[in-house]
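As a starting point, one isolated chain is supplied in structure tokens, in the form predicted on its own.
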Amino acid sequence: MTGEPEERPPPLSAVPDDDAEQPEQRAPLFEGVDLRPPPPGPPPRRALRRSDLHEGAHVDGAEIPDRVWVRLQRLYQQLTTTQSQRDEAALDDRLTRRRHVTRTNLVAVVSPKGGVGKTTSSFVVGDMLASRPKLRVLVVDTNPDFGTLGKLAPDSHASDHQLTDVIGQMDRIRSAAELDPFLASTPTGLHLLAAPQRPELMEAMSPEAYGQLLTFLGRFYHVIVLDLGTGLTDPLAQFALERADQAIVVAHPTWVTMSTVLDALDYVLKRLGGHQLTMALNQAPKGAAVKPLEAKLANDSLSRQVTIPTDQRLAEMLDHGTYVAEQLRRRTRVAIKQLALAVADQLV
């Protein structure tokens, strides 16, 4: 044993080993094949239609044969289908068609005066195109101050979670599944995201708090709603009006309301870009009352305008938390069928 320090061999994995298997060199996936998509014209022919081995018409599995009966059938339906069905029919067929969108779009649902019913039409909205369409629809309480958004949804569907809850644990929600538990929801399929309750968290929130919150949502869904308290100029109106592709604004049909929604609609406008507003004349009484405010709203080149009237049985409906829209009287439901339309027609 000498002075001088032991010389110790090199670690196993630092010598070399001519014989050691060297890990396998793959080829690049798709190697060799065009990705370019296919140039523009008719798709190419399948080799083999599902016309090709089943003949007629099937429903549920049974043939609808052709026959004079059946042809004698289907003309007294028609002849005995009213033509507020038959109108109701084609919105649905318009409305249930599956829109191409492209990315996450924002619906800005706004005011300048409250209680003219924003939380009523976000929700109804947005059940109507997660049911038809069947869209991933988000619906957002950004309302400032003790919104009611989440308590609209059945209590077998309900969440003690609120927005806040869900920007703490942006970091550790990876899946759409793992935020469902933060979301209250209807029996459609739409999701609801409620405000929060106490003073202290509804100050702290911020409109970049919410861009946050918006840009991570977005992962998720095809629509987002913002259901937005009272006022256009606060920075949080501001900052979804300037965000949203489109927005819808609600007002009563009575002069005091429409006379300040007009006076605010170039605002809105502005924000917006013009050509993405719908206008919702909420609550509107039976009769005549509310043609010369569709007139005006017409000639100030708004085309997409909806009207829903009063019904008591919606708002019950909503305060039980049992909503279903087909349950509606045809002439309500048929209005919040055109005002799902108008939004979905915008979508991008």
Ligand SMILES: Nc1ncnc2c1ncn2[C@@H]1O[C@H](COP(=O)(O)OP(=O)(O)OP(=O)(O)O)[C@@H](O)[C@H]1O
Second form
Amino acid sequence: MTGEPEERPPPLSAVPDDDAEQPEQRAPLFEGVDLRPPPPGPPPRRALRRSDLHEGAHVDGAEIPDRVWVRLQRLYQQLTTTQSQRDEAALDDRLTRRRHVTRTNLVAVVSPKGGVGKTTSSFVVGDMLASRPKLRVLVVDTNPDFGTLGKLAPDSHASDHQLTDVIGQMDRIRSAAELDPFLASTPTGLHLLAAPQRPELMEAMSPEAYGQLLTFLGRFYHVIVLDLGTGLTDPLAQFALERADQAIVVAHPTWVTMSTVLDALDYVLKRLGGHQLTMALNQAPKGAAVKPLEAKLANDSLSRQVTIPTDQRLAEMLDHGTYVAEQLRRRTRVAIKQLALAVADQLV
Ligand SMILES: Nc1ncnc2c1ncn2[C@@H]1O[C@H](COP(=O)(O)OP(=O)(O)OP(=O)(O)O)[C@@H](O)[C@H]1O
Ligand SMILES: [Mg+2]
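The form predicted together with the named molecule is what I want next, because the block you gave corresponds to the form predicted on its own; please supply it.
Time for the whole complex; same chain goes first.
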């Protein structure tokens, strides 16, 4: 809750008039210009390339000279960096690669169990996709029962608004700038849309209402992550899985939770209509306890899988609204990057 006046929705008088948009009132843009491809003739002259003027390798705007001293420096760096640093750098490289997303992708984050980290996974994956491949990402709190997502934003980036406010203004919001005041965000550029906090509004949020909202929000984002409540068979979870392009199933890596989750996986796959599934084994204890489970999942090859350790620092950062992925310890940070990469690799 910021209570700042600039967080309010924009004045509706600022919305442009419909009539001004009509194409027949505009002068034809290319009148008199022949837009057909030119007739065959001699090959066109080669365009001037950047490499014609700038020789040598450049990184971040600075030239990397190819001299013995520089080669020695690079060799020294290679010898002094650890394998895990190199692995993380390779992971960063893959995550940062430009993604060609052809439409708005819906990612449903689900679990048959409560409190296992659905909201946490939605938030950290969304944050990583916004900060690394720099996609436009929105996480929508789709928990029908007092969702907590909106509260993870830093106080300076919070919003008093909820998704029911967007539904109320949907026919008047025509640009990303007009949508912004309804959203909380993070410093990386992730957007968050909070669930209503009044029970009568929560009850009014049917799958049809979410459907309309998502169709509207899809105009503004590459990826929309749905942070669902507990359960797979209620109408909202069914709707989300049927509409999603991929799902993350979150579970604690304990026998009790995992045996339940494995029983439910076929159901999730059927609803998804494909195999775009990632399993997040969240809050894994230290030590080798998770290894047999990871081996079983790898053997079944039903889904990709990522193990996220229990990390008190992560819980504290989320609670304080001060989450910065790069400040986490390496094991947690790398796991979050792997989860985000699994999602990014399955974008369509
Ligand atoms: N890897 C982790 N390490 C430490 N704490 C974690 C981790 N993942 C989640 N938590 C903490 O566990 C609690 C529950 O997490 P979260 O709210 O994400 O679960 P949920 O599945 O969304 O719960 P619900 O079913 O109520 O929606 C939170 O306090 C969160 O900070
Ligand atoms: Mg939750």
